[in-house]
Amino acid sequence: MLDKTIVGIIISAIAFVTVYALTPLLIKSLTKRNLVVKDYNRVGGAMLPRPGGPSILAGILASELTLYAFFPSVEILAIMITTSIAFLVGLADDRKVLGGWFKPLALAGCAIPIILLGAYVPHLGFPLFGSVNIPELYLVLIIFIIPITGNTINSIDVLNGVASGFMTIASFALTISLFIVHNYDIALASLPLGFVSLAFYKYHKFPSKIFPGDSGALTLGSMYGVITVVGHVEIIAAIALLPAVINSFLFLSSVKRVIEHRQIKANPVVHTEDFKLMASTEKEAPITLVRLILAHGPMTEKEIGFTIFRLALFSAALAIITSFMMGIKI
């Protein structure tokens, strides 16, 4: 049996190289089949291929299957099965815009394998205060976590590179935190998420060559959610994801119903004459994180992306600090 450090290096390389190599092929295939959408924030409105979910899932499964071959566990199985089902949910939504409640309910169903495999411990850990044993309530929490993390990443996928870049930061923070709380096995299983996100960011960053689509965003977000559950780091994971969570909360509280972003008629941002983005003045426009960032004045898409990344880095630092506090009791 190989040392876990070596296995970690192997699966990280597999995750990164798989996505890095397959995404250009996917771009060509999608473009040839005319599976493209308009990038409304690009001057001239370039048509970009979508979805990038297949290459993202390929990287995750290739690396996790390799890890499972060395260290089989129900936790790794739960990660692969739940993430794969979430990909199919997103792919269905990529093909046809479905109702606002479709994704939350379908993603809730994606959480069932975690429960059936018993890949969880019904304890909710808090920094300073220790763990709380909530067997029945924790089952409900599992059902809610996957839709929340999946849709949270999907909702922040509004600008070139934001979803993949944000997930790169948040997932590596989660991996570091898992090592800090001595959950080494799940930390190892979480490594591919960061490297898959990083590899896809190469093609998704501004100016994008491909969009992840719902299949890509839900795959990344749902895998993050599974790791949160099987790694027993719910509070830490929520802190690392805070900017995206705030974005979802602002959106839902302003529209007051579950609805697809593509079904919103009033845009939260508009373009200036020099094609910068500025906050919309329409009362019906939903409030989002991007709209708040633009409250002080117009910015380029690239500038907004880097602002979100700075917020992500701040939240990542808070999550890592919180992980150090998990072993401290008052």
Second form
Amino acid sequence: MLDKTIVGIIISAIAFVTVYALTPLLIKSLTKRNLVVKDYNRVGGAMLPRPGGPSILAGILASELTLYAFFPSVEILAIMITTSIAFLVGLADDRKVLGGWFKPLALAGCAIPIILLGAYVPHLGFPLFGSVNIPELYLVLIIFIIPITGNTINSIDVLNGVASGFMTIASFALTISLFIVHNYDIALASLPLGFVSLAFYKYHKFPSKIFPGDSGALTLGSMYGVITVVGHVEIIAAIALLPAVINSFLFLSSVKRVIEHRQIKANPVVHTEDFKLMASTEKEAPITLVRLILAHGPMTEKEIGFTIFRLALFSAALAIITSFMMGIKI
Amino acid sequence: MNGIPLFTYIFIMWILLIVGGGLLVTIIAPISITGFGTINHLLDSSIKALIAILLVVVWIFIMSKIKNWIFQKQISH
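Now show the form predicted together with its partner chain, given that the preceding structure was the form predicted alone.
Full complex below, order starting with the chain above.
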């Protein structure tokens, strides 16, 4: 156990320091190559570098490879391969605008290594009631989980710092839950996700210096999805993601089809004269989490971000409570 | 406090997830199909999958109704 604690500290440090050190270099490189996009919520519309995905992936791979050197397992291999493929899917979307269905289908393909490596147990565990053995259905579930978690994190990447801050809270909740359900190996493998998100948040928080882009958001979301599968914590993971799930649910139920955010006709939020954000009054505008938060009146981007973080902390607490409930059977 | 309906919504989603899990484990999982020879297993899995999908649809329907109920004022704005 002491060995694992020391390795945990080492890989957490590697994950954090890699992203913390590489991101400023990436910002310089992207700016130099004019790979910048407009921050529409900033006064004057500053141009910001995108994507931050490469530094996020570097942090994940550096720490997971170190972990693999100490404790080789198919689960860690599945995490690295699936996350890397999801990064490439996101990078393709960053470079070229692809259709609404491209990402879900390509991310479904990212789940194949998990199946081929056999890095799963086909049991679905529920709090209080035990688990069910679903050998065939679980394969279908794996194919669905990666696109869902990837796109859910991507869809919440709407304001400065929200995706990375939200992911920091959700992934640390997942790590704590994995410890509570005594899945120490995967808890260890999940540590880099929280530390990578935290280090990236330093540059992504309001006012952002870089955007994660699809490559960054899909990398974080997909890694969260793989940990969910290889750690057998599907329900707990879903609970920690509830605010982001609500955002996707509200969006899909108002537009009633799978489309890219850039394809929507009316923006769900508009700017006030003092550049705060307020809910759009247009009927065609989709309902989103941010729009509901703004229903009480205009807020600054930073205030909205902190409201989302409070919701994330609430869901994280529910996820941790649920992980304690996994050990109770009625 | 700003966002109380959202906290309520998350809490209701959490309860529904636990209740849904209970239904799956205690009622649907023990269902066993026999009398169809070699296709027993396939039939058994298919029926369970169908019920699980129906449960998800019901879950989405309930969440949609609760969403309209909780956020009625906000949505009408």
